[in-house]
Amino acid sequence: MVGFNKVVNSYDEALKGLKNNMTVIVGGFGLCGIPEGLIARIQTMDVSGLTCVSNNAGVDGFGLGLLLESKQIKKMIASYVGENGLFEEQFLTGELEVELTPQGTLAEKMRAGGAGIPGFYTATGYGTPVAEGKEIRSFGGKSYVLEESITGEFALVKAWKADTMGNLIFRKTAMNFNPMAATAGKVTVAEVEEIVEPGELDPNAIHTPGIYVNRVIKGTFEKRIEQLTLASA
């Protein structure tokens, strides 16, 4: 990697730095747009103690459901379990601690914190335990809970298309969580499906500019259908 040219070829180097006990905000919805290969080559490392910020926290064996199966993270910050089996049994035993947050809420927390914003007020789970122990205002005579935002020490992202110099386009529903993710890590990694060279991606195309980027690498992707649903014949 030199200068504006932020390509990585290995996966060692694109999460080089990696350490014990950090935060990871790790971009898709389920199993749509999370950066398989990354989180993968996560499960080789020597790596615990992670602090995971995700919608879920993929499935049994995919996604970061690998990285449960390895005991490799002490704690999820998500909006619902979902299909996960692991995820579920590990939080009734108490060996992994879960901190369950309003989708909407957990997107603004990761766009705030990529803004530099410390917190912010939101209606969302007002009288609910949510807002247990947190800060109430009211505003127009309406109350509202005060969320602090998020921001980790690696964002793990999966993008479409990149250039070399890391600005990213999404590719439909596969964008999700990936743009507020990707500005919320102070090291920001987009495994992509395609690198090209600057000045081939359409600036008003493009989703997350470069400047939020450290390292790009090209990924190959499984793909994973979550739940496949077909008409009967």
Given for the second form:
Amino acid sequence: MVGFNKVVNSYDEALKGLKNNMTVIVGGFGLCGIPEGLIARIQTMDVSGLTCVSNNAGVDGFGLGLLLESKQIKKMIASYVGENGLFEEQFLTGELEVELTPQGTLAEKMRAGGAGIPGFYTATGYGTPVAEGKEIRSFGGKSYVLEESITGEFALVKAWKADTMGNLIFRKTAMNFNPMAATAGKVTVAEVEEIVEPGELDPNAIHTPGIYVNRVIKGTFEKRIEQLTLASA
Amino acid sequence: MVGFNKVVNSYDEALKGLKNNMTVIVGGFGLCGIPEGLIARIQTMDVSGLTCVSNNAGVDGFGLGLLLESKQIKKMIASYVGENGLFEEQFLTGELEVELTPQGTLAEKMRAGGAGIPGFYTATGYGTPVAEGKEIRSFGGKSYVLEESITGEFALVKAWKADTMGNLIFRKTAMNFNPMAATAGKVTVAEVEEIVEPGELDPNAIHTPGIYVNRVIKGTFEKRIEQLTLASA
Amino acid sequence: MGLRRDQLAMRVAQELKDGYYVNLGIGIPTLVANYVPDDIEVMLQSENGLLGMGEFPSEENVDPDLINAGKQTVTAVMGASFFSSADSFAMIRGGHVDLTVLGAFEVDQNGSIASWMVPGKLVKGMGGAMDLVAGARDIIVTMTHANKKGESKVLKECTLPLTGVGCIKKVVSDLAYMEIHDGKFHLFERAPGISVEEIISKTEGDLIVPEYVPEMKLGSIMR
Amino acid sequence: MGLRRDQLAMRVAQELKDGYYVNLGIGIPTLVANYVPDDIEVMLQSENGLLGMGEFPSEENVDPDLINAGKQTVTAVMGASFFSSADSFAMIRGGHVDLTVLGAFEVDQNGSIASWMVPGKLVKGMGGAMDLVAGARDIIVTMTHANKKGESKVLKECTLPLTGVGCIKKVVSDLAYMEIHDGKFHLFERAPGISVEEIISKTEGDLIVPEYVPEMKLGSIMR
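Moving from the form predicted alone, what structure would you give for the form predicted in complex with its partner chain?
Every component of the complex follows; first up is the chain already shown.
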């Protein structure tokens, strides 16, 4: 009887079943709250042609930047990819397909994917290139764009604490896209800073209930800072 | 300078601006997590023709049942109203208009209302009376119903703890519809068990950020139990 | 005599699997929690915002802030979580709940279900039933096979307003365990002491009957 | 000489009101936080999931888990809250943020804005800008009135791909404070030392100029 113990002890196990051409939803905003170890592990695996859904594409040599380096990503769905030189190059040469999506729409597409809502209307992007080819509909005299949900074969998220049943708590702005990503994966893997026993997390303060999480792995995190800004003394 | 102090000291102030024929979204599930004092106060006010959006309609003599008694409600949008004899009577005589809405659709309509999403698709209710007159659309070969969002001039919610800035934490299953209701009101009033100073609530565990809450009032709660069920000894 | 309420619950409980997240409707489905086999663990979801519903509380532990979807006072197990109704139905609608068990007035051979409204009688509302049937990965309906007049409730086509279309795959009635495939009911088990003939006579919908229909195994040996 | 960056921020800060929830974009808008008048309180929203953004941290207080939408390390004020990106944009899209301040390449007299893409140059992405302009209750654009060649960026119709349509109501440029009503720019204030003629000459869009155009009040006396 395995019950609800979701803990796995190796990245191999954590990423078992990840195959060529799959869609992988990855939590994080910039380098904040990204599943560092899971991403790094994919670089060592023989998988390619991935579609990655993530607000950003990491930076050169860190985060999803690693998988751009190894050319394992075929397509990026993201809202902002400006931090990445390699990305720029692959995008310009046409090696990388890119679907730029407004940040709020991207977040909502993931939420909708996890929530069984195949499409929703938003004013975001109306009258812009983002709305091209999409249905426009008027509600109360205002125009809205129909956006479709996103799901993935895998979702890789980073949490602060997990219990063995996969209940997750995120920390500060390292939460960002992780809760929605967790709901939108067919297999959701959470890389976390700490794993505790069931009952140790306050049931009133759990951000992601364990039902969304298939595997939990304890990671170690570099937590690289993109823009160190300090108060002037 | 008022700043972000949302605390009001009387129900008069809490409900200031509530007028005839307004739409009022009310949190709670059954009698659990309902803004008892706010509802009771409305009964003493000279307002009628209200449209109430709430999962349930209270019971005879408690919760929204009070406003059915005083005939201040013109229309109920709810998912289940079976606990209420008076409701039954007013519904049968045509005195009360009722729009029955599946529970999940109702919750999502409120969330959408608060989130600026005017409409979304759901499989819920497809092929049933709920879908009548609504657009049906196919995504991936499956049929979905277009549902529109709900907002109200007022939202009345019940929380466990608030800080003076209107940040809210709910308790256990008394959360239910309250977080969505809080986002969907033009004026949102939170009746709470305890008001604390800013900084006393863990910013990582706040259910409803203060931006959604216009007024906070400390209430006293009877917390009536609808179905007392005990473990057989 | 078909299955009693507790026996219906027992039979349904045999469909539970280790690690399942399960939503149990009001009535007989609620009883299923009493018959979870010892060798598996399941987590109960209550659509009012609780994953990890426990037993009814002792008198000292009654908490008005902790109820289930039937408005009954309950407890929460270790590892439970609370969330909003929107998050709860995101879970349900998004197909994350492995199994939903609920009652019905009628089911038909296309998997449609009517469970919330009898025209002419007062309508109490559908509650979460429409979301549950539209969203759950697997659904078991528990019901009586026929009404008190002996008229079948296992139909070619539901006559009452529907709760959901083409969503039901398994039916545990007081007379039989059936599955729905390709627009037909398939008889898999009969209740103890119930003849295949009785089941056939009380099933209006198309029923595929195999040569041998085993009797349900109930009681303490669960699988 | 038009307004410097800090003066643009000062002028924008005069539009803040007590109790406002404000989202400040990257660049000059971020500086607005330095000029909040002493007699009011505002809460800053950062779209990556923080309401109640504080100042940059001291070296000891740097926390990689606490950044703003520009990926800069920040702090959180008393009464702050953290939430997911979906919840953050629900807040933005739902019109709960009172004011958004952001930069632009171009604005036009219909209130449309282009701020994210220059065809032929690399596209870095729109980030949250499209959601912010579609959702905020009020929007102030800060920008230079003309480009380095002296060509107007205050246009009849934007030439670059849009960020949003008909959403901008207020523009603080280095030369002027303008509002957009009824498909026209309305000149309300000119930057210190800037003539009405210069503003007219650098405004391609229709500009309504009142008889008297006061000079902006900047510096320590804010209102």
